[in-house]
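To begin, one chain is listed below as structure tokens, in the form predicted on its own.
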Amino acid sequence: MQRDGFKTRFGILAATLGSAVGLGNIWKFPYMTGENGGASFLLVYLLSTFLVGLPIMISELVLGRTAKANAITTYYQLPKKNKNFWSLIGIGGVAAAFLILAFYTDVAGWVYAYVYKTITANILSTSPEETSKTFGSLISTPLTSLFWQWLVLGVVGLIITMGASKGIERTTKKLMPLLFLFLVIIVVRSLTLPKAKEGLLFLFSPDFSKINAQVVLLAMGLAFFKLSIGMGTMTTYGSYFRDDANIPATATKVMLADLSVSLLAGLAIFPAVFTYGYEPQAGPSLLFITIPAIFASLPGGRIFMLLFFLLASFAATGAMLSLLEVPVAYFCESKKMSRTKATLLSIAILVVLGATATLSFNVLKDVKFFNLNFFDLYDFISSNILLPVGGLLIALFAGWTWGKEKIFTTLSNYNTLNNQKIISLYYFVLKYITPILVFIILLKGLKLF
């Protein structure tokens, strides 16, 4: 069976960027930055991205492109020995993709719901009580929450059935430019708010006294979540890369663009946080209770708010495409299913699994494991265990097992690219620095450090 793949260089960049840029940038990055000291957290995150995120992303992409296979098959096919052990990387990636989608589709459902709410009702308000009440009403209603989650699954599933080039590539090539455009428009508006300067100082003026072990570990963990590493997505997408793609250059562009979106999201949100008296430490609801305030006093505010939640839905959709592609590619190639059947099976699993996360805020709110509801449990298992373990094994396999010669040969596209110095730097960091840092992240995730 002829394997599908990304057809153009821009399509490769857009699809990979669509995987990395998601609600982690627009939803998770701002509230974690707010909870952990603003600019000081940002600096540590930037360093973590270079030392942890980028090396593993490059490794996943080149391993996937070399194997031209799904995540599980890639780590079974490439090793010369211990194939069953290394294939655990792919198995963990598929498991992580399902668990992340279980709660991620819930959050994406909130975003889709706010697009609808913005069109049909006036939810603009500068009152923290009012915006918090609107958000609370959404997540506390079981059927409404499930409807939006199922709608998200339907949209993403439909795109996935079209394949890598006609579905994922074509969609992300349109969504990514729109995302940047809409976000810039929102930032321009946000910077005109009365206390925008305080928001800028919070985001860009570091207080080094706030940098501690907790901040460092959280920043490194966020680098995993935001860049879609350790969950099989980059390995799967790498398998769709053209043979002439410059992987180190593409990964670096993705990392820088991902950081740019995060900064733009911070510029969009924190001026409103300080202008309207919200707490930067508001947590996961920060996005949904501050955005209505940003546009409340602006002529045409509902239009601007609609643009913002549309771009958030674009970001969420791009990220979910890469996550859902991980199990779909496995079912298609290893279980010989049609793409439609593999997609339907994956969605059926997520309807059941995701419902437990969605109902964690209402019907199942009192059901907890280790003091965690289903939503937080899935987040904990994937973010604190599966992703660090996967990232650690990828670093060890690429840096110590697969071999220096194969790394240099494949990343230089068989010596057709003049990037030996870049590969040498990448290889040194991957082999000697990244595994140590990822192991520390794992210990922290397990609460052993």
The other form holds:
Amino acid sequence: MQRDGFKTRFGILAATLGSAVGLGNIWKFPYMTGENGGASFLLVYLLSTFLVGLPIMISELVLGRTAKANAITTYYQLPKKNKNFWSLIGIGGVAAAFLILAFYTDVAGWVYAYVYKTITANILSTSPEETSKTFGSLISTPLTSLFWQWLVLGVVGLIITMGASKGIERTTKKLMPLLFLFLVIIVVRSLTLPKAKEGLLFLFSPDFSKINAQVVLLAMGLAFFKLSIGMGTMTTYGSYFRDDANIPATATKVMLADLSVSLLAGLAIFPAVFTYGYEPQAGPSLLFITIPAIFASLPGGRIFMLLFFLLASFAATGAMLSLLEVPVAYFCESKKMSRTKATLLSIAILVVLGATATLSFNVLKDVKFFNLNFFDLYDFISSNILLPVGGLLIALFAGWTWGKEKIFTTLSNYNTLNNQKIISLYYFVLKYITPILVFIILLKGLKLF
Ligand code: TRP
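Starting from the form predicted on its own above, please write out the structure of the form predicted together with tryptophan.
Complete assembly follows, chain above in first position.
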């Protein structure tokens, strides 16, 4: 039987970009930039993207395409020696997919709920007390928040059962262009507000006193999270790439487009935050408390708010597809399950694990580990430990074990592409810079030395 895969060039780009663009851009990036000093955080983030993110993304895509298999099988099949050790990358990846989805589907549920609420009722209010009440009642009611999470799981599960081309590719090809369109409309509106300049200054003038080892780890963790790397998502998607796809070029386009979406989200949010006198450091609730208050002051605010949460729901959905595909591809190929069964099993695991994250805002709110509730714990472990460790192993495997010759032949599509110079640059960074940076940042950020 022929293995499913992405069929067209645009489909490859849409699916991969659909994975990268998500709540990481629309929710995490603005609030983390807001909390950690604006432009200086952005700068560290940019460096991480170029020196760590891009090389690992290219590696994952090419390893997946060469093995044509799910993440666990890829890292078992490609090494000649120590197969069990390297396959830990894939095993850790499947675990990370579940952990990330556990809290991601919760936030995605809030986004879906806000789309619904914006259509059916007027939840905009210029008073942040009011908007924070609306948000509070959503997350503090166990059954309501669980309901939205289950709805999200249902939607994503349904698309995944349709497969890589008919499910993932077809959906992301429709959602991605709409997402860009809506975002541009909102940015234009935001930039024509009176205090747009303050918002821009906040995003683009650095304050280096805010940078320390923890902030660097957060910025690098965000780069991993936003580019969907370090846990086999890009490996799995790479396995659906066509053999004639230009991997370095595709990865660079995805990275740049992903960065643009983050910056546009920042441009959509911060000018408005300053114009209406809100705090840029509002934290994770920036999206759900500050945004509705801001849009309430804007003529036609309800329409802009609807566009905003719709585009956030598109972004979240594309990203969740790529996360869920990691365990589903593994269960199908290695455990010989049907796609439907594999999806149902993954969803069942997520109903249980996801509930611990969702309920950590109500019935489980006093359950804490290292002072973090389940929700924050899953986020911290995945972004700041599992993804960097996975990324480090991937860089070491691709750069040091797999071999220079394999890299050059596979990335040039067996010398049909004229991209030797680009591959040389990538290979140098991957081999000498990426692993050292990840290693140091990881140890320093976790205070291990
Ligand atoms: N990149 C997505 C976002 O920014 C989230 C995501 C999808 C992800 N697949 C991933 C994060 C794999 C880490 C690993 O929202």
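Residue numbers count along the first chain shown, from 1. Rigid core (definition): largest C-alpha set, two forms, superposition within 1.5 Å. Not measured: the values here are computed from a predicted model.
For residue 248, a C-alpha deviation below 2 angstroms is recorded between the two forms after rigid-core alignment.
In the core-superposed comparison between the two forms, the C-alpha atom of residue 198 has shifted by less than 2 angstroms.
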